[in-house]
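Shown next as structure tokens: one chain only, the form predicted on its own.
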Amino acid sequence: MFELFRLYRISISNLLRARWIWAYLGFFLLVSFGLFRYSPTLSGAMVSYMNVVVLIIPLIATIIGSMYYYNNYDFSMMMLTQPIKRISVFLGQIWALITMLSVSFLIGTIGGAAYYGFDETLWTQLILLMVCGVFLNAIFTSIAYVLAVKSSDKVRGIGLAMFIWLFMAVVYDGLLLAYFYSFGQYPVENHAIAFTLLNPIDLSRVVVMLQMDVSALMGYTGAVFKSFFGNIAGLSISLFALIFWVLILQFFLWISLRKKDF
């Protein structure tokens, strides 16, 4: 556990003097500061900043996610050459990285949304959303790491990584209304209820939505939701589902680990 710590500590040092990370914050800062600055109301903001944090997040969760994994690749043999657990090294390098992204826009979406002033409205949402989006880092940078762990050529690795995000981003809204469509003469609400707590980036977006109540916007979906979500045990469900998606993936990295030989 010690070795893990201190690996940790070190992957903050090395990641800290990278020029990529401080501009993930700026990106944050910019767009959380416009959004807040010059949109006419509140609800607007918070939805088009939503938007961005639900598909920007997993984004580059996704490719920072590898292409650290497959950079850092030598780095880590070299590491593994000493009495270290391996687990203690890949551990240390994906638990600083999430560290990391999730200050960085922590950091840059407060900055930006402190212009607006206090507003207890606003600052309600934007916790939801900024829970959301931590989680949303780190179950991308895991994902990425666990198919990357598996994969030894670089660029399978990240292509499967990218298909991955573009399957939950938008091809599974897609396959979700067709089914919808198909099926709408039959009671589908709970199956709706299950397909998306089976994708945090729908997940993440239902229930920042319905906190904000603009479920009108969502239509079929939102009006299945709201009886669900709306409330303080569909809110607690939900975010237990997250947990439970990075505990998953945690275990799963934690399994290739240990069958991967390196």
The other form holds:
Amino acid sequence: MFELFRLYRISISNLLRARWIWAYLGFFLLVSFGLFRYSPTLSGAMVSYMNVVVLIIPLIATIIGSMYYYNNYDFSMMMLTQPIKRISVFLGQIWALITMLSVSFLIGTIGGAAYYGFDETLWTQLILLMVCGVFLNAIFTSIAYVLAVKSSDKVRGIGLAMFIWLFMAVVYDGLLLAYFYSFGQYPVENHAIAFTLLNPIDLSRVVVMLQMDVSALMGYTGAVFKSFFGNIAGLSISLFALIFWVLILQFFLWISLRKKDF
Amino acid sequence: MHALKSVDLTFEKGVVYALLGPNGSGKTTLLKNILGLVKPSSGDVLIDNKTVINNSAARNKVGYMPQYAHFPGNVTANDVFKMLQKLRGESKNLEDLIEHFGIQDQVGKKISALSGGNMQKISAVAAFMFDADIYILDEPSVGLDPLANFKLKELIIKYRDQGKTVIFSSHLMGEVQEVANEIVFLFQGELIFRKEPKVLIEEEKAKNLEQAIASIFQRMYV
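Return the structure block for the form predicted together with the partner chain; the form predicted on its own was the one displayed.
Let's see the whole complex now, leading with the same chain.
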């Protein structure tokens, strides 16, 4: 544990020197300020910002996660020849990366939205969105790392990770739509809940959306969703689903590292 | 595909071993096995009767100089040494080693600004800076200038005399003949023989080790 913390600290100080992390912070600061300052309605700004968050965070986490693994390969190799556990070397890196990405996102978001001042609805929704954003960071950085550990070929590793992002962000919804369209005559609302729980991007989107008035526009499914995700029990289940994603990916990372030959 | 096939070897204390064999014979894989970087599909690797597989503590007894130095490019060699000491404890001979290789003016520079030879010297210092039982050097003389190479050989002999085990791979037979007590010969992943250089030269009726190994290579490829 101590060893892991040491490597985490080394990676954090390494990341603080990287210029892109400041650009990432600036991006969120600019977007959140722009939206909350210039959007005519608060809910409009919120929906736009949510869309940016649930698409951009997984995308950036995927790209940066893969690149960080491959760019730090020399450093990792040096560490692996020292009396340190493999899992500590990579968990230290991955959690340092997740921390830095999340902190930049949180500072950027809070900094930009602070312009709007205190508003209970805004901040309730925003806090939920920030929690989801941190989870998305953790999940997609971990996915990128697991795939990178599994493939020594850089192009393959990054390609696979990007495919997972594309699948979860875009293709998944299309498949769901086809499914509901085909089985529209049957009561598939409960399936919709199950499928949503399986995809962290959709899950984040639904959880945040249901805190807004727009859920009323979602029809009967929206009502079913509201009755499930809209209360404390549903929110807790969603949170557990996100935690489960993070944990299972750390487990996969551990398994892949145990088997890997460097 | 196996890089190594049923290799059964014991390395003794106070002996310098040279790992020889044509390209792709499994030398680097064997060295990585000892480090626990590559895991054998069957069998085990033991250091003082303790397995190295999934046992990071075993690497406390090993100093390693890779074929190509792996250091992060955006830090200085001094940073690397500091980082390693944080992980493995204070080095007693770091300053001596830096002086031994004459790289006092290089350790403050960023790794990415160093020449290949200087990087190898840093790598050698990193391998020898901690008190280990086994020193593993994978083609250490590649890229080193004659003086640095001479210094490295001095170091190998000094550590052997202190009762350490040194295992190195090389393609330079002059160097092997000078420092190795025993030759471990691999071919296509199999252990072919282990012999003293002197014995090998006599058996092959050769003038020197280079000639002896060359005639063995020729026989193998016929």
